[in-house]
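Only one chain is included here, represented as structure tokens and corresponding to the form predicted on its own.
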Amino acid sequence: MMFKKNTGSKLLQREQRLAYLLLLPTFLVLIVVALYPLGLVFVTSFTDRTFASPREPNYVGFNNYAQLLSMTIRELPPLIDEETGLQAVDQKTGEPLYERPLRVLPREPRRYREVSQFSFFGKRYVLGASDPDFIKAVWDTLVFTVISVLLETILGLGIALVVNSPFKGRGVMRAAMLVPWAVITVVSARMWQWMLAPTRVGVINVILQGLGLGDGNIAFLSQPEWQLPALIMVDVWKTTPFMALLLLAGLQLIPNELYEAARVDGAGSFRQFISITMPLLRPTMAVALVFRTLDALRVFDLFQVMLAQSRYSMASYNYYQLIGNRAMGQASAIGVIIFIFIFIFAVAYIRLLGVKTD
């Protein structure tokens, strides 16, 4: 009996060694294709390497990250009127005036520039950063990601539930819903850029004017308050079918017997959705959210085509640093920061949705 047990144990070990040997080529390919470039980006982010330059790079430590992420908050002292000795007031708006942020923000060890201003407990503060364009790009990318992914998930789930139910023309509906996603992002961005034009060319302005919701001259891509909503709308139009497709695949994996048993027990549609559909759809939803969030955090096409250099995402700012400034070290640091954001979101989705791995 002991002999058979030892023989079985040795056979199992041999099978494990064989499995590792068979997987070895795959691991080598992953190291060459994925891990080596990623490691090279990490290493380059600690240097001052210049793109397409023969100059030898120098090790600068965390200087690239400090330049990108350094921020400070300073109180703005009130601007005093020399005649009255009181705080000066804007003659047009009646709002109190403060010193210019340029005089308040520090210039050593690195120069800080204004990102935004805010009031707190009756005092005025300025948020400064050594690279305000990148801080704004991070904020815009996060806002774009959260809102667009949320809307796409809700709309995608609704479309998936409708398409998953039996009705005439379901096959045609499934094919038609993929058309926006099939359009190349650059093409759809250019198409929407024309549609959002602040003239009679822009069909969106024409429609809004017809509904009495505007004067037909709304500059969606020029006015800062309209830029992000316009980009989110375009992204939701294009990517909602992708979310619907992934969620539809998850819905089709749920056995119909569970719904039949629930109906026998008297559970209504809403109760079935809460007790059966959502719990069993969580793994698929987690995968869909990770894929979609990964795309949204590294969004480049929409910002680059529709806004050019007037407003950045993290990825388009990365492109600007690499191609425009040839700052390969700083561009690599931006790439690492994007990777960290993606990793945080992926872990958060898995934790919050209760996805278990065996």
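Numbering follows the first chain given and starts at 1. Throughout, rigid core stands for the largest set of C-alpha atoms superposing within 1.5 Å between the two forms. Source: prediction; values computed, not measured. Compared with the form predicted together with the partner chain:
Taking 2 Å as the criterion, residue 43 counts as shifted between these two forms: its C-alpha moves by at least this amount when the rigid core is aligned. A displacement of 2 angstroms or greater separates the C-alpha positions of residue 26 between these two forms, with the rigid core held in common.
After superposition on the rigid core, the Cα of residue 324 moves by less than 2 Å between these two forms.
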The other form holds:
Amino acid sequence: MMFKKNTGSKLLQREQRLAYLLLLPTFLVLIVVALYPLGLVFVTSFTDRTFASPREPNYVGFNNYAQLLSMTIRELPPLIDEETGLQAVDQKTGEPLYERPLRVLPREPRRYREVSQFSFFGKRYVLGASDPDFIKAVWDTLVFTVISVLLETILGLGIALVVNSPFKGRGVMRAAMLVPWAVITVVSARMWQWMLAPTRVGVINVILQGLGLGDGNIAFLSQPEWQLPALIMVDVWKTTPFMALLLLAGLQLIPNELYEAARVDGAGSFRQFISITMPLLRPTMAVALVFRTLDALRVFDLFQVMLAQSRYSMASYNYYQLIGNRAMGQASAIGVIIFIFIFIFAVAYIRLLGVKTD
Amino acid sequence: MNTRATIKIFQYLVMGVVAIIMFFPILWIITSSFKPLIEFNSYPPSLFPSHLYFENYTQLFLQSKIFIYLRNTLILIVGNTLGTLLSSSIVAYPLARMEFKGRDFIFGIILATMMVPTFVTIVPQYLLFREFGWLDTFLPLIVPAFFAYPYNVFLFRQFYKTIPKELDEAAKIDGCNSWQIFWRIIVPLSRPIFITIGVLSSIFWWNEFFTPLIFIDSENLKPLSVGSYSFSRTMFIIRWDLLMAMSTIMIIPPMILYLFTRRYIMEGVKTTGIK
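Structure of the form predicted together with the partner chain, please, following the form predicted on its own?
Let us now look at the entire complex, which starts with that chain.
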């Protein structure tokens, strides 16, 4: 008995050593490509370091963060017409005029510029930020992420449900379903850029005009109100198949007996969907949502290729600061902020949906 | 019976619409790549070219370094896929099967690093690889794969967990050590996950844009993704004819790869993270 236990613990020790040995390479790579860089990014974000320059960086405290995140809301006083004593009105559009935001927003200690204007209880306000491009990039990325992931989930679930039920040509459909996902992002961005072109070259405009919508000259990628919807459409087109694949795999894990039992009990298809499909699909959906959301939050190539730096995502703004402006301290602060965003999303999902790693 | 028929019709309707939306853009690109530039502006546009026109392809081959880009992409795909299959499959083994101190903690760290986006850590990586003298080579793009990517480690671990532990026990009684259990039992049973990760990694590197954009400068080392981007940016006027020919070439290989390995991918997806 004693002898047996001894060899057991010896074996266990050997196994432990082997385990650490096997894990060593991953540790090396984690340190080199993740932990060390993260630490360095964190430290650099408190300096004014410039990229590819011999100048010694200075410690600037939270300056980079303040520069990126400072925001303020100021009221815009109405412009008074001197003759009538009433609020001035635009000659052409008939809209009431307000003071120019530039004159209202503070200049010291840092200069604020306009992000957007809004009305609240009959008063006009302006939202200013010291780095309006970054604030817009954060907002755009969040809107892009929420809407595209939501649409992809709903459409993906619909496709998965249809493809999971028996019908003729199901095999072909399942095989063909993923094709858009296999088209690489740079190519799909280029191809949509072409199809969305504002003239006769753009087939989407031609089709829309044929259906009696629009004047055939909608500049989807340069008119600000169309940019985000266009990008979301491209992303939904490309990624819905992947979502459908994940959800289809989840659907196939649900035992058929459950549906049979429900049918015997007289439950209709809708009832079956609510009481069986949805609860059993939840873990799959949770994992799929986490992957897709984290992916969407770091969107880079769609913005970079299709909008050609006329508008940024968080990632492409980071790239612009780093490569375009060489502001490495600033770019590092952006990196830290993005990391915090992603972390919050991940934790929220794990809490809300109860993802289990086992 | 009647409701069934309605459901059937509804299904076909949905599938039809989905199929058109999914495939129209791809069909449009492929057929356009056989049109002369002048037909690109014809109105109303026609889906099919008036006759098959191959000049776009010859021009593309003459004007761009597409074969060099293609070679580079293949190098990246082969290097990364081999590297990650070899290393991740081994690293995941102790995490799934062995008892040792701090296992869950280590696994937690691996999960956490999956969340770190590349572009956050790219600058320090850049500086580090510059110290190594690795800039403008394939090394920073391939070498890390040989040290196991967390994401693939995670997928392998999830798959190993579905293999019954009784098999290990039986092999242990027969006198196998941990290594032998791994090579003789775990690996042969894990074919679906090897293929899944192989395909995902290949498609990923066919796709990957950001890291080669950062680490590669020479035209002769650019992969297709970056090459096609810089090719289209060097044009004075955007040559949609050449771009569509290039896009067609880039669409087809992943499609073929996917069609042949679809069954394994489904199998892999079903048994891993998506449990």
